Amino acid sequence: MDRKDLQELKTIVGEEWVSTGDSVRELHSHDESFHPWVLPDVVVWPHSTEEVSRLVRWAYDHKVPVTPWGAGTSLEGNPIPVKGGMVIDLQEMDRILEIRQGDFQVDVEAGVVYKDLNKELRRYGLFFPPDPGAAATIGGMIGNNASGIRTVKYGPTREYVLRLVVVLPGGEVIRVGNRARKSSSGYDLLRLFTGAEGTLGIVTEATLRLVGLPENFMALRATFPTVSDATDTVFQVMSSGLVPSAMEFLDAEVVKVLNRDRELELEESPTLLMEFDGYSEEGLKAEMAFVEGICRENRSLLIDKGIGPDERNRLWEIRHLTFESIKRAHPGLEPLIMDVAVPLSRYSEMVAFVKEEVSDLTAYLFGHAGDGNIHVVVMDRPGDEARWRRVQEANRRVVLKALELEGTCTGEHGVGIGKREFAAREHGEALEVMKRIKETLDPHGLMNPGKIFP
């Protein structure tokens, strides 16, 4: 970037929202994986469609590489500006610009977050369901498809999504989906946008379908003698006709540190938390009747259970403070972190799949058991070739074996750099197909260049 390249940049969004300084730049190098960090050349802030528009045309005429940036929470280096260029954060666009209670409904530029979004639409009665757990923007958790431990009942990112701004590699701005509920009109383009990463365009607004608060919750914490006890109770349950809205495992060893890190007095087993909610607390006390007894057909040590927000929220707070907890135990280390999913009658076989193959690593494991979907977070040292190779031969294994299982090789933290290795073996020609679309959108390869494909 010289000095006329800046200009310009700053005619577009203002002197103040241009940067070339050295902090700036690595913040903006680096999400939350153990990827290697490369410098952006600038950053911008946008304040409205109309500026990224004409910052992505400024960039396709200047054949300078684009990535979009919302909270760099993302664990595949999906964010990464792996070619330098432009990053063009989006966090100046945080406005709630309409809630529309009446339809259930909420329009929001992309860099919301999403926990405030919530906070928000609370006063209404209304929340926006997908919950990853991070502070992530609605842009990032759309781009990305964001799960997190309530979609075994409310889904994913993209259940959500009913209309879209996107700005096009060029500058060009389209508008996707309408407000109905539904549409059988002509390809759905939401879907394609949502989850591509950026790499197709930039998403600067949306529309978001919300859902009614719950009257009631019941909470239960289960803990069991081994591994297969808890995961065979998550097959029991969901096989049950129950629907939680959430169900998490986590090992043994995640609770150990937990203990440590958060001084929690917890049981240190595999264990297991639920989440159900609905209308009727007598209904809720008489599913939590029945969850109880397949827990104790299955060997429970200990149950413990409460209904009430206070009590909910008293056990997923520890669910959300799991990876930070694990960081913090390994200062020096960073994180490898494993991210697959299986079709829910096979979870047992590859939870016990992931406990041999990292047996020998600093490995915890935890996650998303009703979606069938399994995270291994493990410390060690990237620095140490002959180390990280073991550890990352031990997430090929079980990306390899997901996919043998017919899962996938990433259950919501997208492909990014990190699994771009196995989109061949998981998609076939598809693959091809995806490469065409995004030829034939970004002709040049400038829109987050260096994610999902090999």
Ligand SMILES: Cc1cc2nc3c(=O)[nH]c(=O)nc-3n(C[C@H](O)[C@H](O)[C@H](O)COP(=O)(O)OP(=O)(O)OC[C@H]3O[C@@H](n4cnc5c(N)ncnc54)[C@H](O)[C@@H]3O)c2cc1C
Second form
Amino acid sequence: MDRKDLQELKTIVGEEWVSTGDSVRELHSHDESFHPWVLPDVVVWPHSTEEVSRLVRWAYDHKVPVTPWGAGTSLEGNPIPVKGGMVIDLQEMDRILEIRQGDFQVDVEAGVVYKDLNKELRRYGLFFPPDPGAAATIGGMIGNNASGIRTVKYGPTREYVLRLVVVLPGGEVIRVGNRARKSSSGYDLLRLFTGAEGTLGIVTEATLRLVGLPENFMALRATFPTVSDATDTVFQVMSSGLVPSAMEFLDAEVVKVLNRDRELELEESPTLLMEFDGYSEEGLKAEMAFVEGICRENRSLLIDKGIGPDERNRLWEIRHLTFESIKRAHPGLEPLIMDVAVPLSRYSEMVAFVKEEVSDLTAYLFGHAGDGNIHVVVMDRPGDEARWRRVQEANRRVVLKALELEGTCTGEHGVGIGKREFAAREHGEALEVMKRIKETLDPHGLMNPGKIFP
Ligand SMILES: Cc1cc2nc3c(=O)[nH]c(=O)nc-3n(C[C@H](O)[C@H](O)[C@H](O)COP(=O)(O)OP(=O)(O)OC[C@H]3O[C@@H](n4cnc5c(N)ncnc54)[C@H](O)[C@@H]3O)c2cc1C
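Mind giving me the form predicted together with the ligand, seeing as the form predicted on its own was just shown?
Every chain and every other molecule in the complex is listed next, the one we just looked at coming first.
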């Protein structure tokens, strides 16, 4: 990029919102994954849809690749600017525009961090349920169709998107969706842009559906003699008709690392964490008794339980610490995080396969069990070619098994760079249709190139 190019970008967003500095480019060259860093040529911070539109139009005219950037917390290389060019960082567009309490809706700019949004919504007795844990932006969550521990009851991001403002790869601005609670009108472009990983356009604003904050919580931690006792319990609870608001599995190795890192004294066995929310304590107590029965039928060793937000926080704290504790236990090693999902009836089979597959690796298995979603954090050295090849081979075999069980190569982290090789196997002929959509909207392949497609 020459001086004239940079001057043109500065005319659009202002002098201080364009940077070619090394540290800024470095910060925007990688996400939270192990995928190789690639420096963009320039980073820009727009403040309005109009500025985004002018930047994208400029890039289109100059054939410069564009990569949208939320907070860079992805785990599959999704926002890495693999072809260089311009990174458009949306973090300055972080206004909560309007909360419509009576409609259970909020209008936000794409750079709002969902945790900040939920802090604000709490005052209105509302919340936005998808919760990926990291400090993600709404734009990045829409990009990846993120989900989290409450998806088992409340669904992924996609189910909360009512209306979007999107800048297409040529710079045109479109408005998609409406504020009605339901609609049968036309093709569902909301679903097309949600989960597109920024390859079809840049979301600048969204109207999100919200949910009332539950009045009460019940939480339960149960340990089991074997992994299959725990995973069978998952299937039985989920198929009983009860709807937990969270249902997580932790392998014994995860509990061990938590004990060591946090000086806890938890039983080092396969563990399930569950949460139920609702309005009456009596209702929750009845559900708890029913769930306890299922746990005992599956030889549960210990059940620790409680009602109310404090008890919920006590029992759930360990889950929020998991990733950090694993990383801290292995200084100098890097994580590869596997992420597959299968139908619930195949969850036990999938987990057993994964355990066997990673048995010779430094691996920690956990996941959003109620969604049939499994994560394995494998700690190793990407620099050690032979070892890293073994780690990637394990990842590959786990994905192929998930596909064989009619699951998906990614439950929530997206395809990014890491899962592209599985796209054809997962989508078959439908991948061709996806390519045609991409070519129609982005004929020069400038919008977040090198992602999703093999
Ligand atoms: C410790 C940890 C735990 C995590 N746990 C979960 C989890 O439980 N569930 C889960 O789903 N994810 C999880 N993630 C992954 C990640 O946090 C989510 O995918 C998150 O939604 C990414 O948001 P972001 O703002 O960081 O987006 P980025 O990483 O910056 O971008 C994500 C993708 O969206 C695109 N994009 C960004 N902004 C826009 C926009 N405005 N318009 C269009 N496209 C855009 C980017 O180009 C990229 O392809 C975790 C990550 C970490 C580090």
